[in-house]
Structure formats: C-alpha cells, structure tokens
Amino acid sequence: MSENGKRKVKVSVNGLTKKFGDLLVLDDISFTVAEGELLCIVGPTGCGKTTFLNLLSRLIPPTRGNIMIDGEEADPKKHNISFVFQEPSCMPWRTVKENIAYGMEVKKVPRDELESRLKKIMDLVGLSDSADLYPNQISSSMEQRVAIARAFAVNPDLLLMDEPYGQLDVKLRYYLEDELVRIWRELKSTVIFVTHNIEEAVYLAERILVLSNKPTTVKAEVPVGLPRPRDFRDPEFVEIRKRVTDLIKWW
C-alpha cells in the first residue's frame, strides 16, 4: 500500500451503501485514506463515481455506513470538506481574489488570517497578477486554478475532485496535473481524485481504487510507488496503466 501504511489514517469509509428506491448503486464500500495521501478512484462509466463523491462530501446521505474524519463522523459543519467540480464553478460577479476567498469567508476565517492564506495560495498557483480580474477575463485553465486554490485555501480535512480536468485539452490537463501535485506536496492535504482517465490516475496517485460496475464495490487497490515527476514512457508506468485498464475491462 505504498506509504499509506506508515501514516495516520485521516479518512475511514465503512460499509458505505447507497440505494435509490430498489436500485442498489453502491454496495458496502470500505477503505481508508492516509493523512496527506493523494488517492485516485477510477471505474467504468456509470458505476456511480459521482454519487460516491456526493456521499463523501455529505451532499447526500448514505443508506448505510459512515465516513469518519480523524475518528469522528464526517460533518461539513465541523470539518473542512472541499469539492472541485468538473464544470467551472467561479462566481462571475466576484474577482479571482474574491472567488478564492469565498470558502474562507463562509468558514468565518479571521480577516488577518484570511489575507495571509489568500496571498500564500495565490502566489502558489500563480494567480497574484490576476487577482482583480473577473472569470470572463481569464482562460479555462486559470478558472480551474481558481477553483483549486479556493478548495486548498480552507486547509481542507478532505479535498474531493470530480474529474476537474475532463473538459480541458491534453496540454492544459498535463500542466494542471503538475500544478496539483506541486500544491498537494506543498500543503500536504488529503485528496480523493475521481477520474475516468487511467493515465491521469497513474500520473497523480499514490494509490488507485478501482470500482466495479453497479452495484459498485471496490474491485482492487493498486499502489503506485513511482518517483516524481513521472514519465509516461517508463515501463513501470506503462505496466501499472495496463493493470488498471485490465481491471476495468474484465468482469
């Protein structure tokens, strides 16, 4: 399990089950996430990955099971659970700086601390020069950087990312993947990243969870012990990608 076994458990998912009427979507899912781990989740189209994230974020309640953060039941009123969506989520009436500050305002972070965090995160993601621009004045990749900065700025107990680069072209995606790894290593946040792109998962993750078709369970855990920065041509990278692909293809 790579470095996961050496670190404190940050998030514990226990028997997570979700039914919509008679339709069983998620079936008794259990796993842990280490403090500061970057975990990727992949699975076939329609297996319930977004439902899974909605449960983890407590946007919807589970039918059975629970999610624990630092040994306590996950509670958005108590824990900082941040979410980065696939669609752009900037508020068009707020500047870049105001968008990034929004989560901290909701959490009522004291003004001095808010300004300090805001400066640090904007420098980290390279948006300081764009602080006073509005979303319609920046590029798609910059919009996603705003969303990522806003999520990291609240010092999240858990950061959930739902295919955030799925609609970007390949060059932008590679750039933002590297940005994410750099920010994650700097801030040591715990990240669960859902993607349909297997190569992206191998590039980013310390560990990959492979989900089955519905009713969805955890089919396999694949450790990714590759050094960073990772090389798509590395034979070990190619072998891990093939292994995950085969796990998704064959039922």
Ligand SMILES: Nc1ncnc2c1ncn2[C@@H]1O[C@H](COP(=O)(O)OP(=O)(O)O)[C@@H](O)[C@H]1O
Second form
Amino acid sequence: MSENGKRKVKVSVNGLTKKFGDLLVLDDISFTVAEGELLCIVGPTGCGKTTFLNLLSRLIPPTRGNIMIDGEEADPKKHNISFVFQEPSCMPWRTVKENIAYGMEVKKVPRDELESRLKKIMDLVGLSDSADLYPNQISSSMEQRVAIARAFAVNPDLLLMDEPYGQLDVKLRYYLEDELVRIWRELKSTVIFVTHNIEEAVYLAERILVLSNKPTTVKAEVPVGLPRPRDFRDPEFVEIRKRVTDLIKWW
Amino acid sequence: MSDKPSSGNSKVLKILPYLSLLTVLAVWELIVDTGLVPNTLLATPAQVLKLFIYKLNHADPDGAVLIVHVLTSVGEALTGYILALLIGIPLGLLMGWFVVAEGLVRPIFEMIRPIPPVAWIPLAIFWFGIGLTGKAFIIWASGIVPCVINSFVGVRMTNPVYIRMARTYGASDWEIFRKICIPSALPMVFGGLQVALAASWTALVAAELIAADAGLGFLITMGRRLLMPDMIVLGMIMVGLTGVAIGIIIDRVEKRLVAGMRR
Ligand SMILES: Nc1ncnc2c1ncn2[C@@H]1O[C@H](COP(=O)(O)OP(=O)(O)O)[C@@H](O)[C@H]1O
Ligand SMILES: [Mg+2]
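Return the form predicted together with this ligand of this protein as a structure block, the form predicted alone having already been given.
Time for the whole complex; same chain goes first.
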C-alpha cells in the first residue's frame, strides 16, 4: 500500500526549522504527505512533536522554512485544518452536538448541510444518543470522540492529531484506533497522527516518520504495508514494530 | 458516617436558629427595660416593631412612609448598579481579550480603583446635588470595579486549548472573543454581580447618610437628628432586610440564566 509515488502531494514541508530563543527544537525538516494518507509521527517526549503540529496549523510561526498545502502556504483561514489536541478540548458550555458543530460554524457551513453532516458524524462515532449531554456528563473517552468528530466534521484537508489517546486506558485506545481507521477510510481525509506509542503507530499508519532527539530531524521513514484490520501478533507487525523501536533506541 | 461537621437531632437543629434569635431579642429587651442601658441610647425591639407598624402608613416625623424610603433606596441602588453592569462587564470582557482595550483603560482604572467609592460623595453632591443622579453615580463607581475585575479575570482564565482550537479552524479574534471567551467568562461574571451588589448597597447607605431627602440612610440620619433611637434601629434593620431581598432576587435571576446555558 505504499503508493506515495503515485499519489497527489497534499502537504509539503520544506526545510522547517524552529528555535525557541537559543533552543533549537526542529532542525531543517522536509517531507511530503500524500492526499488521503494516514501518516504517523513517532518520537521521544520533548522532541518537538507538538511544536511541529503547532507550526503546521500556524499557531506559531516557523523560524525558517515553509509548509505548503495544495501548493499554497498553509493558512487556517484558507485551508481546512483540524487539530485534535493532547488535552481535552470540549467546551463545557456547549452540548456534545454543539461542540461537534463548532468547527463547521466557524467555517460558515450552511445550516441544513451542517445538520446533515452532524447527524452522519455522530452516527459514525456513536454519539447520537448523547447529543444533548454536556461534557461534564460524559466520560473522558466520549469527550475525545467529540473532539475527533468535531475535527472530521469540517471535512478537513488536513487532520492533525496530537497523542489524542495518550490519557486513555488500553481497551478504549484500541477501540478508538479502530474507529479512527474506519472514519478515515470513509471520509478519505489526510491525517497526521502524532504519538510516542510505537505499537499505536504501526497499527494505524500507512507510513511512519521517526523523529530523532532534539535538535529534531526525520531519522527514518518506515512504510507499513500491512492489510487491515491489523493484528498485533502478526509476525510482520511485530517485525515492523521492532524496526521502529530499534530506530528510536539508536542514540 | 456523615460528612457534615457533626451530627445531631435534626428537629432540634431546626429550632436552634429561632431559639438564638429569640434569646438575643429577649436579652436586648431586658437590658433596656431594666435600665441597664438607657432608653435614650437604645430602643427596645418592641418599640422598633411599634414604629415599624406606625411608619407603614404615617409620613411623620421624617416626611415619608416607610415604603417610600425603601423604594427610594432600591431605585437609586438599581439605577447605579445596572449602569455599572452595562458599562463594567463589556469593558472588563474587552480588556481581557483585546490588548488595545487593556492598554487604554487599565491605567485609568488602576488610578481610580484605590479611591474608596464613598470618597466620591462630596464631589458627587457638588456635581449632581442630593437627588437620584448623585447617588446613582456613587453606586455606579462602587459597582463597576468588581464588574470590570471579574469580567477581565474571567476572560483571562479561558482555557488556552479552546482558543487554539478555534484558531486552527480559522476563527477571527472577534469570533473567538464572542464564542469562546465570553461564555467561558460567564461564571466569573456572575460571581461579580453579587460582589458588586454588596459594594453598591454599602455605598448607597453611606451616601444617604450624608446627603438625601428620602431613603433608608436618610431615615437613620433623621432618627439621630430627632433623637429617636427606635428610628435609627428601624432604618438599620430595613437596610439589612432590603439588601438580603435584592441579593436573593439577583441570585434567582443568575441561577435561571446559568441554568439556561449549562446544567
Ligand atoms: N513556547 C515555548 N517556549 C519555549 N520552549 C518551548 C515552547 N514550546 C515548546 N518548547 C520546548 O520545545 C521542546 C519540544 O516541546 P514539545 O513540542 O511540546 O514536545 P513533544 O510534543 O514532542 O513532547 C521542549 O523542550 C519544550 O520545552
Ligand atoms: Mg506533545
């Protein structure tokens, strides 16, 4: 399935560099993401994964280099970018349904289009029965699903996910990982999924970018061509997981 | 085990507050009746009650029936209070989000804030006389401070994740202010309403003590001038009761508003 050569380039990152004062965090990073690709980025804690996503979504400016989406400089006002944050991001004053609708409201999606997309996405993530509940009435895994539903609802050109399942227990994580793959296949979005969990990356990714320690560069690129649904015990799966683990252990 | 401070018979607990109130009233009545405290300095509860009933429909000796004093005070208080909310809350909210608003307003605000509102009374009399306008101004000046501060802090305490999320969807500063910062600040803003009310009510009574021709503070002043300790005490009690009543009403309104927004 690694057919990146044939697929259209969605995102291209060129010579991206970020310094905080004297601290060089990202050092001259370049790569491309194909349209509709599910790319995982793994790297040790503190290597700059969150910083990298913040740059991609223009929350902070790069020191050098640029990020192009469809050949244009990335811009949240122009491009359809969604970000699922590491921290819970449900607004407590909005119901589940209103939280999911937020991104579409900002994008000024017409009312009836918004309603029909809401219905579809809530069915997809299994939140239809909880539509009118408030965040303090639902579990943290449901909150994370709200964030994911909100992110997918805008039909993003680029979906950024920052260790979205880091805080959840293993069982829920497995469940939500499957859910992510299902939604991604159905909606054909381009996804960059950041994690420090290697197994999660091998389970999800079409391709894995392995980052080094600070100052961070792309250490290696590992295509994952396994068929889905994937099995953690499949020898090929274990083999790829070992390869990525060794890459991270290298230093 | 209960998490209450200590357990006891609930029926007994229910009577206790009444019991303690009755005791205070009885002791109060007794120390005046027995001459321990001269009646010229302190009125008995019975005298206050008698005056209360008398003042319900008699304008003399101070010039107005009780309800007129109450309504005068409430009218002045609400005028100033509502003006304080209308100006203070938007100002505080804007200062919390827009650096330009903060940069412009904050120095003035910080300069005026340390001046106790009652210190404005002489100037207010100078400018507006002893009518409603002057009093409304004093109350406005005392009520606006907590309104500004709470709204400002409420916006500043907005969880930055919500703001970042809004930005990644391409929301403008103004949209973030309206859809994220304001709803997020509302609980703090509502907290400020009660603080502002307490400040307003205190300032009002102080203003009326000094300059007025009606109102509860004026009733107290008249009691002093006419050497009527029962009128002083009646005025004090009415100030307390009216303050509590307004507080309860504001609390109700607030609860209803908050319930409409989140459960
Ligand atoms: N705003 C900032 N100012 C200064 N240093 C920062 C800032 N944001 C992140 N850093 C530093 O950049 C490095 C990478 O952080 P981060 O991107 O959060 O790592 P990760 O998400 O991979 O765990 C850390 O050393 C962190 O201290
Ligand atoms: Mg991080």
